[in-house]
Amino acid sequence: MSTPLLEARGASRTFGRGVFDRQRTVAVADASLVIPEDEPVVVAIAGESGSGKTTLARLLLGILPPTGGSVRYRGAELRHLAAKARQTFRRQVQAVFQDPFEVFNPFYRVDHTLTVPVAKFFPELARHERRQRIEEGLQAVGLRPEETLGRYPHQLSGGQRQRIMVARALLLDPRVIVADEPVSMVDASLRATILETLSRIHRERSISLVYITHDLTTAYQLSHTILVMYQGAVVEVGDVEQVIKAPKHPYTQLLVSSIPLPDAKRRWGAGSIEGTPSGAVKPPTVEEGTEVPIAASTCAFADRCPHVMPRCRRQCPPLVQTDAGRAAACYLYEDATVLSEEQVAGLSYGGM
């Protein structure tokens, strides 16, 4: 494979608890993911609240630096990019965040959100060319420029605001869009529209998508591959068809069993796994000055797992290849081959 456009290799991120507390919270531990240069892909990152999805997205966007491992753009670590390369990275890797209202300045019309990035990244364009580019971007996401421009954010619906943020990303001719829960703040009737817009953009413009979600149904509909995260760690990764239809890791099985089905005879909660959800569990910690998370000494899912073994409480299982195109971190498959960071990264885009 040629040098990836964007990749995370064993990326980790910890956060301090305070001046007098030496322990640090582990938000992401040893995550690997690849976005190829020459093949647009759609990768979903799924899990409950508190599983580390958004932190991993911020690492990929360069908003946060990793405290372990690396995040690279065309082979160079983000923190070491020269000014010109960083400018290109900022243009080619765009974000669509969860709450579109927080992105807008309420004192400016929505035009400001669109004109500023165009002027910054395309200063050579004349005023009428910038206007034309903005109008084409709005039309690409199903908005009418004459009904959108000139308005304040509060005068638009949540779905319109979110589509403006997708249009803003498109204006810069990106190679990758990182969409962090892009439909969780809009009405159900608009979710399909926004997801179809993202899917169409991927197909027609050859843009890769990193889709952050807690909803496995939309992850299945939109993505090619999926990373399932729990307590900051990737517990299952691979082809979305395999992972959703025949999950291997007990946590992924829990998530899939939680998907509502149109079956009046199926009792609510049937087949669920007892225990405390990820977001309510005390996050794993690491001592100040050390590189190895305390969580590495045990499986974070052990207290909720129906298949827990004594070994699970002594050592965290590595990612092993359970099938062609899929891996899971579970001792139920201890005879399977342990995968390297490079092999795990390959599974994230279907390249293995």
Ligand SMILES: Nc1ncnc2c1ncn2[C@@H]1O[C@H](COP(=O)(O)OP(=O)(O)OP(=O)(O)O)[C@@H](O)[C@H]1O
Contents of the next structure:
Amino acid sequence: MSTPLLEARGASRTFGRGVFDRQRTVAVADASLVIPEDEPVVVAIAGESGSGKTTLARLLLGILPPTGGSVRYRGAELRHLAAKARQTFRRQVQAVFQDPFEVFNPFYRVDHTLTVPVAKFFPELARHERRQRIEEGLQAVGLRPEETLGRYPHQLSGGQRQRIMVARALLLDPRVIVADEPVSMVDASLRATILETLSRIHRERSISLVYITHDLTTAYQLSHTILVMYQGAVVEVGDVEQVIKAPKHPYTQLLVSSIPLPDAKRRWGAGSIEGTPSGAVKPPTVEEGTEVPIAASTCAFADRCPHVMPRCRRQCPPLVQTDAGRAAACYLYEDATVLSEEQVAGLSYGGM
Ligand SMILES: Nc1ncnc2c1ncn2[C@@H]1O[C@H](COP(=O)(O)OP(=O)(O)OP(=O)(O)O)[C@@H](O)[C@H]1O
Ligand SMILES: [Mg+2]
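Moving from the form predicted alone, what structure would you give for the form predicted in complex with this ligand?
Below, the chain from earlier opens the complete complex, with every other chain and molecule after it.
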């Protein structure tokens, strides 16, 4: 494989909880994910609230440094990028966040959100060329420039604001868009339109997408591969067909069983797992100063798992290859091969 465009290798992030609290939260533990240079992909990161999805996104975007492992752009650690490479990275790897209202300054017309990045990244363009780029960006996401420009954020609908954010990412000619719950604040009726726009952008402009969601249905529709996270750990990774149609990890099985099917009485794999209802989960904590390798703790899902075995509480299971194109971190598959970081990274984008 050629050097990836963007990759997380065994990336971890812990947070201290405050000055007087010596406990740390392990928000992301040992995550590997690759966005290849030569082939656009759509990778979903799924998991319930608090599982570490946004933290992993922020690591990939360089907003947050990892506390373990590495995040690299074209082979170079993000934190060590030289000024020029950093500028290219900032342009090529774009973010679309959950709540577009937060990104807008209420005192500026929405034009501001678009003109500033264009001026910053394309200083050589003449005024009318910048304007043209902005209009093309808006049209690409289904917005009419004459109905959008000149308005203040509160004069637009949530769906329009979110589409402006996609346009903003788009008009910088990115290679990757990291979209963190891009439609969770948007009306159900608009959700499909925005996701279809993202999918079209991926196909027509060869832009890779990292689609972050707690919704497996849209993850399935949009992505080729998926990482399922639970309390900071990637518990299952690989081909989205395999993972959603025949989940191997008990947690993924629980998630899939809670996807409502069109027939309201039937649910996928209904009732296969008992456990606390999904909601905000508490990530594992470790004592400050005790340098326990993260992987040495217990399986985070042990308390909710119907198949729990004593060894699950002694050591966290590694990702093993349960079948071609997919891995799960579970002792149920004890005969399966333990994968190297490199192999897990390969599965994350379907390159293995
Ligand atoms: N800056 C921070 N300081 C301390 N703890 C943090 C910080 N950011 C995230 N965390 C903790 O890390 C864990 C993972 O948070 P994260 O936001 O990545 O989850 P998420 O999967 O994106 O959840 P959601 O679906 O609710 O957006 C949570 O327990 C959260 O409280
Ligand atoms: Mg989040």
